[in-house]
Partner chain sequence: MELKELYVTASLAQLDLSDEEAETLSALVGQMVEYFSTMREIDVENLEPTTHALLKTNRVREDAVVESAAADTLVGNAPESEGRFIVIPNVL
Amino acid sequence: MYQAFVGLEIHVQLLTKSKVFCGCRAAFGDEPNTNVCPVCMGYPGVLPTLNRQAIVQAYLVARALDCELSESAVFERKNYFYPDLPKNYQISQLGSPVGRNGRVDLDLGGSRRRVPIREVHLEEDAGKMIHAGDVSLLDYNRAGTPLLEIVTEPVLERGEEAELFLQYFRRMVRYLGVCDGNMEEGSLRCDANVSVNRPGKGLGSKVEIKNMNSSRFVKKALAFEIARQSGLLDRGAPVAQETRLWNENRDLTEAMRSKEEADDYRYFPEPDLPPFKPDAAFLLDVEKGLVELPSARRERLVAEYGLGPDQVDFIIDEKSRADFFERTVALGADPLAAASWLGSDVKRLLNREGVELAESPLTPERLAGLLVLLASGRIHGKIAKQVLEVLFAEGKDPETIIRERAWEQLIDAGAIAKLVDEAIDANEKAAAQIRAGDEKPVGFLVGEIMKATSGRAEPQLVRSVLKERLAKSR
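Requested chain, on its own and in the form predicted alone:
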């Protein structure tokens, strides 16, 4: 029996217009080596300049993680050679990062847990290597992009917990608007440190796992590595302190290199960047960027609207969706109905059209209008679904759609009674069966009446009047 200790190093590519120490455009997908300049390429004599938007976002994340904010954030040079690092050093932080000693309180697999945050530091990203057969190509567009690293204490114990934490963290930075969270494009990346030891014996030999571009891979890699290290200890073999890569094709970790320590990087203060000391105006800008975070919003939506676990998890997964939901409810829609429609019919149409909610013709006003029409009995469920289809196709308001197509529900009892009588007269055999106690033809007669009204008649009222009429004629 062993105990695992897992800590995460999450790298967040910040959503700034330019790089962290120069004015080059920071964007994914541009032509290789077009967003470069002497500064981010490390030419002799150039001087870096700190991007204010990047440092604001760095402090914002540290503040959201309840960190102690640094009164003097210092930048250092982290020296190492790698082909995609053109300067042969990375401007990073070691001694005085932007934030320390933070925390996240999170539901991890049914229990409320606190995950301590060791530090949050700002650095520059490296470039990107593209391997094509036996040739490796270098794209330096990403070199110098602002990268925020968040380091947790090793308190997680299973891959499933790490997956849940990473999912929460991705949601948080998207809520704050500092990162798009696209792991496939590398704007959010995660390394994991894991060690295994006998219970009560403390940390074992630490192994770092790299090359994980999804929360699911983090879970799988940790499960494999915990099992691998446990197997070594069972056999009395030592666990090497090293860096390993996750091979997603073979579902295993592979040795990459021996694990470096801070001394290996020969950190020393960046001579061209003075310590950053936030003033009152800067800290006010940070406070203005704070929003209600996902976990707090989840608790509030459950308390205010009575949403179930699956519903609320779907609603809060994206801030824009949660905003859309609350705006819809504020306009008069029933909360449970709004959550249900967003998670079913609306989701289906968005997937079919391949668009996001914000890009679709559906607005909170239109969804609220549709649900109010449904709740008031002016349309029934089937017509509501048809109205939603037309709304997506034509971009019209629900009220306009039902007026143009004469889809408003028929709820006049007298008019429905007349239609029921006509259906009974036209289908005497079915009516006789019902009078004799056979309920099967009821659905047939209801269908005939619905067909005669082009689906506008209120189905429950039709069924009620039909049974009443047949009971009287027995």
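Note that the structure is predicted; figures quoted are calculated from it, not measured. Numbering follows the first chain given and starts at 1. Throughout, rigid core stands for the largest set of C-alpha atoms superposing within 1.5 Å between the two forms. What changes on going to the form predicted in complex with the partner chain:
- Positional change of V446 between these two forms reaches 2 Å or more at the C-alpha, relative to the superposed core.
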Contents of the next structure:
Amino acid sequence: MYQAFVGLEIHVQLLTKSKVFCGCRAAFGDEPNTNVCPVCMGYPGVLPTLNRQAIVQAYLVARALDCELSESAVFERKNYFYPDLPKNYQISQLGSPVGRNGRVDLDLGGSRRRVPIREVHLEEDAGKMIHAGDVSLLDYNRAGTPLLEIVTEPVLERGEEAELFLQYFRRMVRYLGVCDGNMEEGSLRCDANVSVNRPGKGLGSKVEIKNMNSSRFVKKALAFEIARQSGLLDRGAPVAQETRLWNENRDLTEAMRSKEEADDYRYFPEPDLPPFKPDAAFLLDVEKGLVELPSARRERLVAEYGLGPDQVDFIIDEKSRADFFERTVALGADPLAAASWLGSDVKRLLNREGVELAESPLTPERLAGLLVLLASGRIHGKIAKQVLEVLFAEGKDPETIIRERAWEQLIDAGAIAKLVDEAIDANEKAAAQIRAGDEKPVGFLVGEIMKATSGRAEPQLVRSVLKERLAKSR
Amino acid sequence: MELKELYVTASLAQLDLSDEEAETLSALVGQMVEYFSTMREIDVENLEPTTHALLKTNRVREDAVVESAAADTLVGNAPESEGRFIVIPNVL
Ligand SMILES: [Zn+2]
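One more: the block was the form predicted alone; return the form predicted in complex with the partner chain.
Full complex below, order starting with the chain above.
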């Protein structure tokens, strides 16, 4: 048996309106090379200026990862030549990044694993290249958009753990509102380093893996790579220190062309940007952005509302969903009913309509209204589902819907008594049978009344009034 | 300076040096490197590195978009373009 050491290097595109060092729009899907200016295109004589929102978000993530926050974050030039980099250097951080020595306590389903975070640093993204036959097409709209890099220590041992970490991390940045977390579109990217060795022997040769654009691919790629390296060690073959790419079509990692010499980026302090020194007002803004994180919220929702494990996982997966849930409960809905409706009927309708909860006609006020109607017996379960359907179709309040359609359950004793009398008059034979002590036709008469009221009469009430009436006249 | 080192440095800077240029440069660059080694002898123990002499305070801007007026000109400056893409020989 071998021991595997996996470290992750995660890049997140921060959600700012403009680029990190110039005012160009930071948007995706625009016409190529429309969001470019002399600063992000690396023209001589220009002056980059740090985007305050980007550095707030960078410190916020570092804070959420329990990092030591830098008192002086220094920007440096990382020099290399590649056509996606118009300046021939990337503004990044090396010696004094935004945050260092953080940690995540990862829930591995039963056990916990502390994952130390080596560092969090802010840098600029590169442009995009499309390779087409003899040529490559360059689009620099992305060049200079803010990118945050997070590096973990190599303490993960299996593909599943890396997947869990990534899911945790993705949820966290979405809660913080700093990244949309879309791995397929590349707004969250993950590379990994893997080494395998005999237990107690420390790290083996380090292999970098790239091109895993979903958390599932991270799991599969790492499982493959750990098995591949273990196989080499079994045969006594050396593991080459190299960079490999995940091939999602063939389910394996492939060696990239290896470079002969080690990278030499010749970092030096960016002369155009002063080190950033957070002051009290800045740190206050960072604290303001620090929302209750998913793991803490999970624990609180279980303790406060008694949600089950699957229920709570579903509720906290999205911050907007958890907020919706708590607002609904605050408006008087039963927590378990609210969680169960959100996880079943509401989810089904959202999927069917292809909309997000936040954009749907359902609001916490409306869901709470519906659940209160149900809990107080004014409507019954089947009608409640129909109300939800109408609510989605017409965007009206539950009260309005049941009034317009006369769906409110009949619980008025006088009205029920009248219905019962009518049913007895119309079904002399059945009534006589009951009077004679034969209870069999009771169900039939209740059914007739339910039919006459399109299911609105409260069945228990109908049954008891009916028995009372027929007992009395005996 | 060793010639080999000079060639590595030149290749990092994407410079092609002829043998003649390398000969001339190695002496000159060697001299520069010597200046640096003199600087290295200074005792900087317990001194915070000075990255900037003049920029002492934070300089940030609010996160606001400034429409780029120069975008078309910048694309136009490229030796070759296709639509709004800048075109280069395939580098893959
Ligand atoms: Zn720009």
